[in-house]
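As structure tokens, one chain now follows by itself in the form predicted alone.
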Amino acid sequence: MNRFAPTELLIAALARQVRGLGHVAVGNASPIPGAAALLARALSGDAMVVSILGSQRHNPYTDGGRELFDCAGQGRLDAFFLGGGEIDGQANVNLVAVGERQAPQARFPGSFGSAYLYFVVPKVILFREEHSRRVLVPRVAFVSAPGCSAKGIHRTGGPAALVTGRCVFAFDRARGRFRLDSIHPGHDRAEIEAETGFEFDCLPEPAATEPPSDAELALIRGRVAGELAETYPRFAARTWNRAA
């Protein structure tokens, strides 16, 4: 097998979360999830629809997020990738700020349509490359999008997994908790426990995250890198030396 970069492992791990689905969407400023969606589409024989906001070539809509939200509300969006400045053990996401309201310690890009999509998209994949207690907290400072809802609240969507730079968590919606599903090469359970601010379930021997196959690497470095360069030219140039 070819050697792979950590970024390529994350792309492959995220792509496996959405393989076999019909329509996958990616928000703004998300090059790694974008590459993952494009990889999943390539592996599906182009049977998958991929919507990358901000892209000219990989977005079937002409009116920005509004058409995507309509599509999601009609039940025609199968998965969405969502990040967060903070993420807690109940899969709540903070995209606003940390600290005092008038003088926050840190500001994030804003909630946009995250709460709406979290409620209506069946499979939301949380992603944050940084895996630390600063990001994975006991309780988010502000709930931009709630991971769990009280009984009696109609909800067709929600979190399915959290992929970080160290591991993959699956989310148990019935219990409202994460479970450590696999650990990336070069990391271990003790490290993940030390760097995670919330409690999570874990098997006695967690699996190792499956590395990208030779076929996946060839697609990532070839077709996917070229397609992604249209939306994220700097990322593609820095990661694979690819131009738009």
Contents of the next structure:
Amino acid sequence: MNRFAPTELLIAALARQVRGLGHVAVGNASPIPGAAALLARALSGDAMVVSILGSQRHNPYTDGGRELFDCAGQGRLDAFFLGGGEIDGQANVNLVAVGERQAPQARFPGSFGSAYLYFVVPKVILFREEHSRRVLVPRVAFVSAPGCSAKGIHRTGGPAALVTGRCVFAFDRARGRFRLDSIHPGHDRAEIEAETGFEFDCLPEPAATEPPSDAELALIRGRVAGELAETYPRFAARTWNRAA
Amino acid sequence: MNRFAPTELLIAALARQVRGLGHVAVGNASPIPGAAALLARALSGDAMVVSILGSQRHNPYTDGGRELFDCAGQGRLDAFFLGGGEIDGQANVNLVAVGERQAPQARFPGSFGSAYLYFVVPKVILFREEHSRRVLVPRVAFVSAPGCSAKGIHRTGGPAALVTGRCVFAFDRARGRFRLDSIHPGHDRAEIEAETGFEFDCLPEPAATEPPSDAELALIRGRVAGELAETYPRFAARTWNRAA
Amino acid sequence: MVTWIDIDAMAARIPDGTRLAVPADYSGVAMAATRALIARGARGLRLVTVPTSGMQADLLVGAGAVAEIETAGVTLGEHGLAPRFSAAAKAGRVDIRDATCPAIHAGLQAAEKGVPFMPLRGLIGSDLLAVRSDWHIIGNPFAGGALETGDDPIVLLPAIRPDVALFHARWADRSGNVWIGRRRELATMAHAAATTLVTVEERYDGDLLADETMAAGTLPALYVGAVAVAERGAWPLALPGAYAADDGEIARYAAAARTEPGFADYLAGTPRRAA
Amino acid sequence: MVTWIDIDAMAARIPDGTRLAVPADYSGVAMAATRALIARGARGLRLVTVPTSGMQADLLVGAGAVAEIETAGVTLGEHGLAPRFSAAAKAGRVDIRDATCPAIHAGLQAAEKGVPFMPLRGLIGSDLLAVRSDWHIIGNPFAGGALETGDDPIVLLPAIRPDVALFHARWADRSGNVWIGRRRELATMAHAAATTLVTVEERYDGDLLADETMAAGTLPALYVGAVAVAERGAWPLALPGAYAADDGEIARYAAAARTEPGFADYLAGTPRRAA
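Form predicted alone done, so how does the form predicted in complex with its partner chain look?
Zooming out: every chain and molecule, the one shown earlier first.
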């Protein structure tokens, strides 16, 4: 068996979520999703178009900051990774604040592109490494972007999965609920239930999250680490001792 | 006295209409207005921004075909020259067709930017060399762009003058009528009345249109002719025997 | 990945009935591909000129390839009115959807943004509104009036979503990135269209996106369906920055196309490729 | 004609209360001018981040220069939350107009086009609509519903018209044309703003519009009010294509700005110009 860091498992698990897609984008402050997209591109033989926000080299856009969103509106973007200060069981995402609007207890950076991309990107992969009741809440305090929409609301996309430091949930849009699909090595279902603030469905026998293969690990530590270091030098240095 | 061609008088007369302005644009198939704008720029010591549609060298835009219109919407464009298949006494302009819509007697090229620019460019200078009852009609068959708008319609611009091969009319927006301001050398008021299909006001003593000065003529035949030949090689060759 | 094909294969990718966006004469017109399209006997095209056209539209209309044309203007410029366009208009043979330049730009921008419409100032009081039943007037909600009957009326234009955008450019690289320079209406067209077909003077040796100077004027391959090499592919029109228009040839066309037989002779006698 | 001035004169052209548009960290942030603005004691700025910001917004907020900030996000990226922004938010000291990235781009495009609003998909069901009373929902008139209560609701966003856009770029030429490369949000910002102030690494020797390759990435001078030379003017942030971020300096800031006294010490101890 190969040995891998938890971060590398997450990268491989996220990459699997976008396998076979044509065009995948990664937003702000997302080194692990960034690495996952770069891994997926490497595994596709460079058939996949990948854009990493903030990267010059791994960014095919030439029409300014709006091109990512325009692409999504055109139906040209297949998947996007999204984080969240809070995420609830209906896949609502909060990137704004907790508490009173005028004087919140916690202030997050802001909604970024979520309030738009969540509606028009077919496969939005939620990612938050911290898996705790602080993050995975019964009901978000502020809906930056709703997980589900009423009929009659223009919506061509939405949440497909939630990957955390402990497990992978799939999102069932018809039911508006998460389903525990696989548990990362070293974690278990009781722990996940204890640390999750919302109710979720569960496969009778949730699988173990598939570890990265040797080939994937080699790509992650080689090409992907090198490509990622341009945009996330601190992360790359910390994870693989890699400079930009 | 200097000697000049009728075309050179028109160029000088049109240039006078935009004297002192900051930003002047010229549209499709407009060699005489193009020369006028280039003359006005030369006379301004290059303080005036000029854009000639179809020119690479005399075109400051870098955001594609829409930038001219966006500039106008922003209030950044001071003047524009506009022609017309038909023009009537209310300064309505027809660039589309005469006769039945399904089977017109005459079909003109189309409205180009008129239906927009006429509303948002403070000073639109109408120009049509042919001054006849065929062109200057009581009422245009098709309003590409209206000369006047009702109160409550967003309108920050409109017609300021009409220059023809015979004279210069000013347009009075409050009254919605043209006023004969000056008559080109070699023409007279009776002839203008005979050849104009709409009613117009008249100064008690319309002036003679001021001929181009020696300095203007030198600029027209030198720098302006050379600059214009890039976009209008046939016109420049015909008028000044000038190659691009 | 972008496919490199020849211009006949490109013409075959524009089936009858295609809603086809083409640029103005100053932007790089795919004239060689247009002749290939006529040679394959294309019919029922729904042209969108961005925002105007000249000899390209006139040729396609004259050849009977066009069912509908949305345009702000068709003219041969210094060579006068577009004769086959004018004749077809008078005979009622083509559905002309008259527009105005910024309306075409705005409609494409709506498609580019994935919104159903775009507002535009002006227009109110123009007879264009009478012939464009697909344009709507609402009261500007930001002026506080009622939407249906409000103060400050403003026109909403529907998104224009071409099936194919077709143009000619100087270079494309191996991956299919296309250098368009400052002719950015080509990018808007490509973003708005389902796919884009491009003819180029030559293949660019290198990666257009790797050099930031070139990248600034590059349409990324992700919008491009196929590329064909067509040397002097805009002939007899100009490719700005590369070559000027062949004025004599356009004059020959303008004279010939005054009559239908003259037009037919011109078509029969014109080489598909520039000399 | 564009005026060449120094950064203190530039800071003086941004009076208290200015609605000031600034780009995201990847686009060229005028950090030297920002320090000059803080040094002159600016107050009451209404920041618009295009569409997000980092250390620039945090510095301005921490220095008490900001009354209002319209933003899709403020973060120090790999260095964590923006500490002074978060503290001001919790204390209710700044009016935060939360937005989402494409809403800011669309609002600027509305101003660029001279229209009062721009539609945008998405948004419906987001609490952003609850805090943005200036956003309107209408029924899409192209779906056939009634405007007031129609099917297919869609959000209209008001135009964003900054008084000043401020950014840092590599080059401007003598006439004030500015090379922005493929960072075209800078062009949109400049088109939308009443005027634009630019700091540059150096003056470009030549005419940026004369060379079609450079022109493709150039903002024309007609939008630019003044230019100042500020070598390493984005420091400690990156100027993509020219220099990387000074990671150690940003880390020093992130640590210091956790507390108000630490922030004050940082401000007092930081050189106005890059070392």
